[in-house]
Partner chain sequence: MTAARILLADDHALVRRGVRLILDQEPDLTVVAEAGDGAEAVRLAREVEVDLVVLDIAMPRMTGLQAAREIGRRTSRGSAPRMLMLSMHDNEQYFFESLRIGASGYVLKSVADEDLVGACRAALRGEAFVYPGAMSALVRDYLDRKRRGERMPETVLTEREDEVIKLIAEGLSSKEIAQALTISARTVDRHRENILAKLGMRDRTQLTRYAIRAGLIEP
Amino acid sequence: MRLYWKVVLINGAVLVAATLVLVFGPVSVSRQPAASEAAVLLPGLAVMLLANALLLRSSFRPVEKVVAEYDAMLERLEDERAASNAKALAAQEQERHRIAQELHDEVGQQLTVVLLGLKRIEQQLPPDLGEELATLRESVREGLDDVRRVARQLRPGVLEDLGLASALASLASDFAAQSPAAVQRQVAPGLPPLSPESELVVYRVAQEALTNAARHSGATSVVLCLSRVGGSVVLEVTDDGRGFDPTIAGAGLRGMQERARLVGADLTISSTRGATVVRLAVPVAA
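Assuming the form predicted on its own, can you produce the structure of this chain alone?
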C-alpha cells in the first residue's frame, strides 16, 4: 500500500473513532460549552492526537529507514567521488612532473647541445653564412626558452622552493611576458601558512584564471590579489575583458571547481562584459 493511502486511512480511523465516541458515548456539547465538557473533550483530543502520532510513527519508520540508507549511500558516493577526484588530480600532478622533468632533462639538454654546436660552427663559417646561422641559432634559443617556460608551468618548482607569494609573482611575470594586458599583483603581507595541497590549488586556480584571461577575454588589465578575509586566504583574479557565461563550465572551470572541493575551498566566478572575477577562498586551519 502506498504511503499516501496509509496516512489517509490512519487519520480516517482516528476521526471515525472520535466521531463514534461523540455519537454513542455519554458526552455532549452545548451551545455554550461548560468547563466540565471542556474537561472531557481536551483529554479526548490529546488521546486522539497521541494515537494518530503513534500510528503514523509505525507507518513512517520503514520510510525513515530507507531515507537514512539513501542519505548514507549518497554520503558514501560523495566520499568515493571526492577520493576518486583526488587520485585523478594527484595522478595529473605526477604526470605534469614527469613531463616537465623530461622536457628539462631531455629536450632542454638536446636543444642546449644543438645551440652550442651551432655557435661553434658559426665561428668557423664566412661572415655571409654566419648571419644565417646566427638567425637559426636564435630560433633554437627561443625554442629552448619556450621549453623551459612550459616546464615551469607544468611543475611549479618555485612554489616548492620559495613559497606561494614567489610562485604567484613568477606566474604574473610569465603572464605579462605572453600577454599584451597589464598585470597588477597584490599580495598582502603576513598571510597565514597553508598546507602544500592548498598552496598548489591556489597556484593552479590562479594559473588557469590567467590563462583564460590571456586566451579568451581580450582584457587590457588584470589584477591578481592574495589576501586574508576572516578565516580564509582569498585569491582574486580580475580582468576587464569581454566576459563569458560562467554557467557553461568548460574543462578549465571544472578543473578549478574540483581542485577547490579537494581542500574545502569556496570558488565563485562572476562575469559580465568588462569585469570577470575568479574568487577562491581557502579556509585557514585553526
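Swap state to the form predicted in complex with the partner chain from the form predicted on its own:
Nothing else is written out below except the one chain.
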C-alpha cells in the first residue's frame, strides 16, 4: 500500500475512534468546558496522539531505512570519486615525472652536445662563417632553455634532488620574482621526514596557495611556514590580502583538497579581510 494512503488511513482510524468515543462514550463537552471535562479531554487527546505516533512510526520505518541506505550510497560514491581522482592525480604525477626525465636525460643532453660541438667548430672557422654558427648556437641555447623550462614545470626537480626545504625556498623566490609582496619563509629545522608522496603534496599545495596569493590576494606580505605540531608536519601559507569566501572553490582549491586526501592530510582554509591562511597538516608516519 502507498505510504500516503497508509498515513491517511491511520489518521482516519484514530480520528474515527476518537469521534466514536466522543459520541457514544460517557463524555460531553459544554460550550464553556468545565475543569472536569478538560480532565477527560486532555488524556484523551494524549492517547490519540500517542496512538497516532506509534502507528505512523511502524509505517515510516522502511522509509527511514531507504533514506539511510541512500545516504550511505551517496557517501560511498563520493569516496569512490575522490579515490579515482586521487588515482588520476597520482597517475598524472607519474606521467609528468617520466616526461620530464625524458626531456632532461635525452633531449637536453643531445642539445648540450650540439651546443658544445658548435662552440668548438666556431673557433676554427673563418669569421663570417663563425658568425653564422654563433646564431645557430643561440637558437640551440633557446631550445635547451625551453626544454628545461617545460621539464621544470612538469616536475619539481629540486624537491627530489635537494629536499622539501630547498623546494619551498625555491617556490618562495619564484613568488618574490612575480609578486610585489614580500615573502617570508620559516622552515623549522629538524622536521621528521615525510614520504615522497606527502612531500609532493606539501609542495603542490604550497605552490597553488602562493600562486593564488600572488594572483588574487593583493597582499603586501606573505608567510610560508613549515613546522611540526604534535604528530603532524604543518604547512601554512598566510597572506594579508583582501580575503575571500573559501566555500566557493575553483579548480585550484579543489585540487588542493584532493591532493591532501591522497595522503590522508587535512586541509583547512580560513579567510577574512587581511588574513587568509591555507593550512595543511600531514600526519607523520609512525
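No experiment lies behind these values; they were computed from the predicted model shown. Note that the rigid core is defined as the largest set of C-alphas that superpose within 1.5 Å between two forms. Positions refer to the first chain, counted from 1.
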Large Cα move at D161 between these two forms, threshold 2 Å, rigid core: no
Core superposition between these two forms, C-alpha change of R215 at least 2 Å: no
Flag for V67, CA shift 2 Å or larger between these two forms after aligning core: yes
Rigid-core-superposed Cα shift at V147 between these two forms, Å: 7.6
